[in-house]
Amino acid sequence: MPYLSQRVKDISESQTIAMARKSRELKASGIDIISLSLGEPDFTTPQIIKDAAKKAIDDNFSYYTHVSGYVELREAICKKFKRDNNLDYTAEEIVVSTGAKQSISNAVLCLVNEGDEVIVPSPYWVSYLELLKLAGAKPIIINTTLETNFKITAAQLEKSITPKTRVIIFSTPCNPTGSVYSKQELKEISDVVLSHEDLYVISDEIYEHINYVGGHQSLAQFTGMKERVATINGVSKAYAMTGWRGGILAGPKWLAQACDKMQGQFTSATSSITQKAMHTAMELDYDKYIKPMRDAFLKRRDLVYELIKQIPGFKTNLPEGAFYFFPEISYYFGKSYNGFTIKNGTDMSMYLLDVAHVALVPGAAFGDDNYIRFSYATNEDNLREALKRMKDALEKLK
């Protein structure tokens, strides 16, 4: 048996990636699979961004850059934060990484020591807990419910803080639930954070522009919070650039310098060509390039919401952002078809893959196996067919 480190044995494979891989394998074998597992826009990268990347190649912009990204890009990111979020950053407070996932990894590894406690509202994005495992941290889970729209309160947060608490990590808009924290809710959370010395927040805001309830609210906007928050963003979702791998961390200078040091040992800078593409993305007109995609996602959300209502036993909130539904499916627990019994969301995901040929992700990946998650970042025909297949397959369960 080959030797592997304990740390890699301890972490789990991303279940979103695992389900996407399984659906690709089934497709390759000739089965017509509709995959709703990955959070990946089906739009193509805007032509103006692709043209910027092509020009960078032709201009031989192919050498190492500063680990945190070339300075003009970081200055453009600062302008974006001022324009969109009314946040004042300097280039020295920005670190460009190979995707928001690396930005989060950098922040975790720079803020957390072994044995530190990190508060994580559940449901949570799949990689949060695995990154904490790698850092040797202890996750403190605050469970939320459908009835609270999957959001924690300031009182719940306060109750969970101990002398060992070092970091809080969460997303808004949220993956997997689509929940969006209001300005007042974030203000109350910021008041709790500021009442505890040496407590920091990793605020994952990658879905900032896929928001259906008004302007995005950043946690770092409140007085005193900019020094306490690592704001995570990137270009994958709003700009349809998942494969380009461009992430952003904005935070106090001391944290940005630490992340630069950490990243310098892992990857150095992200691709110089991706950086040029990101630079153009930061300067795009929202109404012309981003809002049409956001509006399409909203239309799809409303379509899927109506289709879900036709499926007995599915209970869901109305997502206010991102592009996921996270229905509660315990109505089907104990029901069977062809000798297969549904006991949890993991069983349900496998059942729907095998019988309906629709790939989803079990809620266990996000902290609650009473749920399943599926993305509506695909075309309306696919969504109609997927929901029909799911409904037909669920009707077979008795």
The other form holds:
Amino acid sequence: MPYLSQRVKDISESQTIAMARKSRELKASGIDIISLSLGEPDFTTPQIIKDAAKKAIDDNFSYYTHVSGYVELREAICKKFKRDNNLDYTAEEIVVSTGAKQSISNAVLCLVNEGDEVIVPSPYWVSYLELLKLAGAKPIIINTTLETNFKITAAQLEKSITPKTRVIIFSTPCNPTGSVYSKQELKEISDVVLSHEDLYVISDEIYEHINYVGGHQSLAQFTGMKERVATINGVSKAYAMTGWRGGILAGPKWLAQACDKMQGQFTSATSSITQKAMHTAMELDYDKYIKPMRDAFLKRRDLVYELIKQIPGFKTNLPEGAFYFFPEISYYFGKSYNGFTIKNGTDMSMYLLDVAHVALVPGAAFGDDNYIRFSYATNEDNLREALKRMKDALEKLK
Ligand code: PMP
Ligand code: GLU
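Now show me the form predicted in complex with glutamic acid (GLU); what you just gave was the form predicted on its own.
Zooming out: every chain and molecule, the one shown earlier first.
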């Protein structure tokens, strides 16, 4: 066995990426897999963004930039925060990265020491726990359920805080549950945060524009919170730019400087071409470019919700944002087909991959294996066919 660090041995492979790889392999071997595993818009990047990138190449915008992104880009991001979220950031408070994933990694590595406690409402996004492991943090999980639409309350948060708590990390709109915190709920959370010294929040708002219940609410909007919050955003989801690798962190200047230092050792800036593309994205007209994609996601959500209702034993909330369903499936535990018995979400994912040829992700990756997650960021025909195949496969379980 070649030598590997304990660090890498201790973390798990990203389950979303692992399932996507598995379904690609099966597809390559000729099996007709419908992949609902990876949360990735099927839309193409708007032409105007692609043109900006082509122009950047032709203009030889091809040198290293400032690690945090070139200044005019960061100024455009500040304008976006003001316009969309009523947040007053300056360019020194912004760090552009290679994706929300890197922005979160930067924030975790800069805010957390070995042994610090980090509060993570569950279900959580797949990478949070592994990144915390890398930082040596102790995750404190707050479990939520379908009955409370998977949201934590201020009282639950208060109860979980100890003198060792440094950070809270969560997403709204939430991946995997689609839950969206209201302004009032966020205000109550911010009151708890502000009542503790040296307590910070990594607020993952990457699904900001994929919201079906009104305007996005940022946690940093409340008085005093800008100093306490790393607001995470990026271009992957709303602009259909997953492969471009562009992420954003906005936070207090001391944190932005620390993230710049960290990123300066890991990757430097993201691609200069991507930065030009992001610059155009920040200035896009929402109604013209983003809303049509968001409306298509909403239509698909409604379609899938109707189809799920016809599947016995799938219990789900109506997601208010993002593009995932996270059904509870314990009804099927103990049921078998062809000698294979379903005991948890991991078994269910394997079963649906083998029998229905539909790829999804076990709930275990998000903290609860009584669930499975699937993305509806694909066209309606695919969704109809996938749900039909799943229903047929589930009917075989006795
Ligand atoms: N946070 C959440 C909640 C996500 O679902 C994802 C997946 N895209 C990310 C962060 C990372 O996004 P990016 O592609 O910008 O790294
Ligand atoms: N965020 C997406 C998901 O949850 C993409 C996968 C990833 O970045 O890990 O499926």
